[in-house]
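Single chain ahead, by itself, as structure tokens, in the form predicted alone.
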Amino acid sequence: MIKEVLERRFFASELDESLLGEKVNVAGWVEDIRPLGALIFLTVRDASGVVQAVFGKSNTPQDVFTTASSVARQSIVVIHGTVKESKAKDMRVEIQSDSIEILSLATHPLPIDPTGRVDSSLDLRLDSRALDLRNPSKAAIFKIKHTALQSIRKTLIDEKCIEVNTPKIIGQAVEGGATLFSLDYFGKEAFLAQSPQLYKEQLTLSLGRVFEISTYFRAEKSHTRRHINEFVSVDLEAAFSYKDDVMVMLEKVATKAIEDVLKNCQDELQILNRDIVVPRIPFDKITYSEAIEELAESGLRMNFGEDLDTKALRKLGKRHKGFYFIVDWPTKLKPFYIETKEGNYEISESFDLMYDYIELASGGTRVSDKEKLERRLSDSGLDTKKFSDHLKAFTWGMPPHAGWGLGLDRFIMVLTGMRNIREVVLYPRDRFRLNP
């Protein structure tokens, strides 16, 4: 019986004036109960929205009225009734209810208040994440993330990129072993992938333009509001392309995602009180050397070749609002696979996409010559023998290529206005959190 009822149910968001007088079933969780003498008002929410169910003592069986008055908040119920006009100012219609069936009782006290009326710490909310997402403001984050993901994938496909899936258990480090999780792989040392870099470069040899949206791992002990150890990265690699070409593609990905979120997530943005605008392209660009000069003007003196730490990036973010690129980084600050400037080995053909002080993406032109790649490996202190499988692909006719990796979770922080990356990850993993 319940199965048949659920097959005929409506989502809360589907109920409108076109259904006035119709009999409907709605399934969801009880958010509020307001008994007013001979009437009981139940607010029932599902993943799509909220609806008010009204039970009248005069026209409802006593057992139904009693159940409606005593059901625990957050319990899962099925409501059956007739769609009527609502007198509530924030609802167009309501359900004049005939019956209520409890499918699953919520056991109180609950660990957190999913309505958000009682504040809970982020740690407590993450400990009860599935319940936390009943809060519309928390669910809104992931509806926006869903929309952005759809948009990113479509944009890259429209750019004639092929979606691929590369291994997450690997036999060699991409950028050295310091930030790799190691594991025993049937008696051999293996690692969790921190990037698809080597694989996506190899795939340009035959597939041209490739992209991957997947989870990666970094064994960093940092504990900040923008770092986690398991993260989602959007990676692109394009044959017959150079730094400037893939920067244009990155601008398209970012701006189209913002356009689609604005088009399809107005309710969610309103819930989050978030106002975003589509950025103008091309994005502003400054060189690393110009960044060093700007920092000196701001009172922070740095030597050429020093990495830009959080303090430096915050100062730059005050001068460059919104999205901007930092290009032409010192070679020694970039991985071995980044190409160097023609005639200047000290400067790399690289870029970082920034928003305020947050690095969102990093990329550049890749080394496509085998001998130069071997030299770059050696200069980086890496053993070329451990990269033999990768190097041999460069003897099969490797096209010039370029690419980038975009941190999806950080990008969603920008779209939603969240200040902690853990807010935009369903079940974040950092050095202190392994559960749930």
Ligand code: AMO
The other form holds:
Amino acid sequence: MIKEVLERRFFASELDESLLGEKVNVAGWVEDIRPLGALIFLTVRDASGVVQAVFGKSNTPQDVFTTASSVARQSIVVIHGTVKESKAKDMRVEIQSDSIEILSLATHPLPIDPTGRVDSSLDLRLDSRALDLRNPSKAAIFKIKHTALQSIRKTLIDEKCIEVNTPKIIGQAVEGGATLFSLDYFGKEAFLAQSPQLYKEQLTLSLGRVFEISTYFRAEKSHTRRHINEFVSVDLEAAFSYKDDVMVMLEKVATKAIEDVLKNCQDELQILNRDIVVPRIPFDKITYSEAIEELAESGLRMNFGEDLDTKALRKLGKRHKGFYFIVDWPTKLKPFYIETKEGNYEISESFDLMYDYIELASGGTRVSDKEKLERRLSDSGLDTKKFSDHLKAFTWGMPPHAGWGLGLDRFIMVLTGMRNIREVVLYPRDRFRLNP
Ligand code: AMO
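Taking the form predicted alone as the starting point, write out the structure of the form predicted together with the named molecule.
Okay, now the whole complex, with that chain kicking things off.
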């Protein structure tokens, strides 16, 4: 019976003047109950929107009226009634209801108030994440993330990239051993993948252009508002391409995603009070050396070869608003797979995409010559023997290739204006959080 009722239900957002006088069912949760003499106003929300259901004492059976006035807020209900014009300022139609069925009662007190009227700390909200997402301003973040993800995928497919899935249980570190999570793999030591780097490079020799959107794991101790231990990365790798080619693709991915979010998520951006504009391309570029000079001008002296820490990035972010690239990093600050500049081994063919002070992506031209890769491995203090599987692929004919990894969660921070990465991840994992 309920199954049939639910099959014939309308989403709250579908109710409009075209349905005036029609009998409808809406299923959702009770957000608010306001008794007003002989009337009860129930606000019922579903994932699509909200509707007001009005129960009148004179035309509703007594038991229905009692249920409507006493149902616990946030319970799951199905209401039935006739679509009427609404006198409320912000609604065009409402439901003149004659029945309410409770499908699942919410047990009070609830851990948080998902209407947002009573503020809760981020920690408390994350502990009750599914309930937290009943708050439209929290759900809006994930609708924007969904839209951006679809857009990114489409842009990369339009660029003739093939979507791939590479292993997440691996036998060898890729991005530096210190940030590896290890696990027992049938008695052998294995690790959770930090990135798809080696696989995506190998795949360029047969599939040409590949991309992967997946979760990666880093045992980083840094507990900041932009680091988590499990994050989503969008990875691209393209054969017969160099740094500048893949930077253009990254610009396309970022600007198209913003265009699509502006086109499809106006309501969500409004709830979040977020103003974004499509950035001008090409994005500004500064070299690492220029960044060091700028920092010196603003009183922070750094030597060539020192990494840009949070303090330095914050200073740079004050001078460079929005999207910009930092290019030509010292070779020793970049991983072994990054190519060096012709005639200058000290500088690499690399880039980071920044937004204010936040690093969103990094990438570059790769070393495609086996001997050079072996030298880069040794110079980075790594054991070439441990990379024998990877090095083998470089004897089968390896095209020149380039690519990047874009931190999706950080990109969504930019789109939504959130200042803590945990706001844009459904169930974040950090040093202190492994549940829910
Ligand atoms: P990198 O290590 O710079 O490069 O990672 C790429 C992007 O992933 C995001 N990111 C993170 N986001 C949240 N929390 C973290 N702990 C975290 N670590 C990284 C960032 C970063 O810019 N293989 C290379 C990419 C390449 O060259 O193709 C790589 O992994 O936004």
